[in-house]
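This document starts with one chain, in the form predicted on its own, laid out as structure tokens.
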Amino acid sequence: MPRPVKRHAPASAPEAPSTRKRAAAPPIEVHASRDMPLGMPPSRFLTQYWQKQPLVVRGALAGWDPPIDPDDLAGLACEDTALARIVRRDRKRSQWTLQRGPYDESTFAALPSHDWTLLVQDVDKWDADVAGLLDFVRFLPTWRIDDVMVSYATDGGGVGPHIDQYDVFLVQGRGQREWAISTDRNAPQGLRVGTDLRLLAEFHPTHRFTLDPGDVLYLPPNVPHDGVAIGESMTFSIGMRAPAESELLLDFAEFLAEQLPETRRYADPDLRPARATGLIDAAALERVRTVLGPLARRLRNVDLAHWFGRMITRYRSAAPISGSGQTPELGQIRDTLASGRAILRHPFARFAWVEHGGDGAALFAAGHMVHCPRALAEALCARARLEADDPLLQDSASLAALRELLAVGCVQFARAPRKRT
């Protein structure tokens, strides 16, 4: 009920009832349609919903058919350089256990019928189908989107109550689920001593929801959730990239230090006999206070930029990327060009940039930085493949940027088609 307004009057006149009405809270529920796979234009998703509120969207992907199915994940958690866990669930207990990848066959093989979940991060990177799923997010900044996750599960298979401290998009791609989440916000996030899981000590949802292939559950940080597959079941979860403060920080002081010269160090020709053996005093507390607070407020835009990039498309690498060492010359590249070979991005690369004067560009890839004309960032960022007669490759800007990218392995030639005989 909204609250009563006092209002200024005679001291024998009662309270007049307040007429404002307190700002009904947006539908936890919607349902899409074909022009509006969120059920609501994204703007409004970003003002109303985006890291503020859970939101579930019926038949966002309706008639999505997932292009791996249990036996692709299974193989793909096989792969050595896959991030893969099982998670199993003991009902009786409430507790459950973690069991890292690499897997072999046999491991599967010795896995009930029920209660565990199998998990593999960064599914986009290896399979391009899947990959596809992120066009549902295309309305986000691309380097705000870290992966696709992947889950199958068995019937009564979850990996328990927690919370993520980044924003989750996750799409029911085979089966069902249900879903309790909690929208209080005070709800407790102390977590459970004795487990390699992050789980929750106590959890009290306030709502579940039961997810059809094609629906969504946007899920903004730090809401806490549970989800128990309804016989068998896979979730494709597109999580978002979102650096802990410290992580910023270290990685900016890192970046700070670089600028430095050698001959730039702590100095302290105002000092005074030591008051005491080993002590750092006030004064050499306010040396080094002195010495960083001005680096940091005379960095320039550009430097910020330029130390942004670099971090945001090298955090949370799912694989190291290098190249062959060698730097072509530009005239092999031409060369490959015109034989048909197009240029591929590497599917573990991010790709970002910002303007650099005129329609010039800085462009970064996995923690790389080139200059390039901006009409080519655009293209790397937006596409993952730029065919070898496209307009983009042709001017020496773009030969020049290439072969930085091609040095350091961020991009590659595609195969040679084959000759018929």
The other form holds:
Amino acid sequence: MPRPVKRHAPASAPEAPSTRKRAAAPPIEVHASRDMPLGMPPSRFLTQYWQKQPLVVRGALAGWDPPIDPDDLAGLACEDTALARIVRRDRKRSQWTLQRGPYDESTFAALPSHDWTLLVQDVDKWDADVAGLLDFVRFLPTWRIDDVMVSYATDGGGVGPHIDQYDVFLVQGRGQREWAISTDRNAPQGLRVGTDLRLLAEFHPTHRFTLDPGDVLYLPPNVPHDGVAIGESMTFSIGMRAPAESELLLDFAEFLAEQLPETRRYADPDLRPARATGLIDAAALERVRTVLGPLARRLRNVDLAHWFGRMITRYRSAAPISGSGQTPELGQIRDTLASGRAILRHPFARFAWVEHGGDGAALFAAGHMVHCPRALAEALCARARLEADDPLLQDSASLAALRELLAVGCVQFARAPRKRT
Ligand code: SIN
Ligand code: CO
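Got the form predicted on its own; any chance of the form predicted in complex with ligand SIN too?
Up next: the whole complex, starting with the chain shown before.
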């Protein structure tokens, strides 16, 4: 969602009655001129529109002759390494289906004459003339630009209402396309279920524009939009790239880690006798927080604990642990315990736990986390075997945790006791 620019006033300042008029929102549609393909200087575009609000520029690339045609695009979509998708629309049901490439000629021969679109990413890497389109955005840092994606759509074709998480300049290459967009900053962003496409469950357009060849629609990230071809249409989308904060953090953490000598380790010269077996206590978490420094500054205690518990029980595992993947029914577990079969810890699974309100615990086992009563967490950390009639295994919260641990293989049932003859 493009964030409005916040203006800060001192918290104690009284609210002065506003005498100034609010600046009028800049127009959503402008006309390009020969000198100004954006219809304005790039500096104005960046201040008023970039990452803030959509803009239609009429005639931005007037007279531009698209360097590839639909046949070229279909040919490229048949290459093994091309990233191609065909999206078919079912108008009656308002549904869209995705078929990923590569394709062969028979794929295209089987398509109807309407309601589908072919999209190929990274076409600028395959075709130097298509890469020439990037001159249109040369006022942006080149490292912010991802690719030129080209789509060919038959009448009625489109990919359905969606949002993109990056800025995009949609250049109309051939034919016409009707774009519906929503500039409502509170527009719902929930996704439809049951489709491979990330389509919006709800879409209420605030504006509609029909783009002709040479027109450009700029969309900041997270603006709901839907483009439908009017007749045959080709669109060239210049997409931006912006790493997720999670990706930046991960890469930075790896970078930091590479600088650290192996000799720098978690250390606890201040250790006191354990209060409970397997417990990761507050002092341990504080030591971890100190090692992580600025990376952990914003982390809540509970998140730090949940991450560290998973990490430390996965750390230096000598053998992979895999369960059946099937979560047994509670009744099944009760019956098996009733038959006398004990619970065994997987010998390679490490266990630890943290306190989790009242009598609860978050129990970690080989990188997994389950919630359970504190007594069970402590028992599983202390003992490799819990007998079938152990009172700890009677309550339903413990059985629910066991279900999860059995499914991932961190615990298993002992063999059935031999019957005496
Ligand atoms: C298209 O080019 O068909 C779709 C592009 C988009 O909506 O992002
Ligand atoms: Co889009």
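Only a predicted model underlies this, so the values are computations on that prediction, with no experimental measurement involved. For the two forms, the rigid core is made up of the largest set of C-alpha atoms that agree within 1.5 Å on superposition. Positions refer to the first chain, counted from 1.
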Rigid core fit then Asp196 CA moved by 2 Å or more between the two forms: no
Core-aligned CA displacement of Asp335 at least 2 Å between the two forms: yes
C-alpha of Arg241 off by 2 Å or more between the two forms on rigid core: no
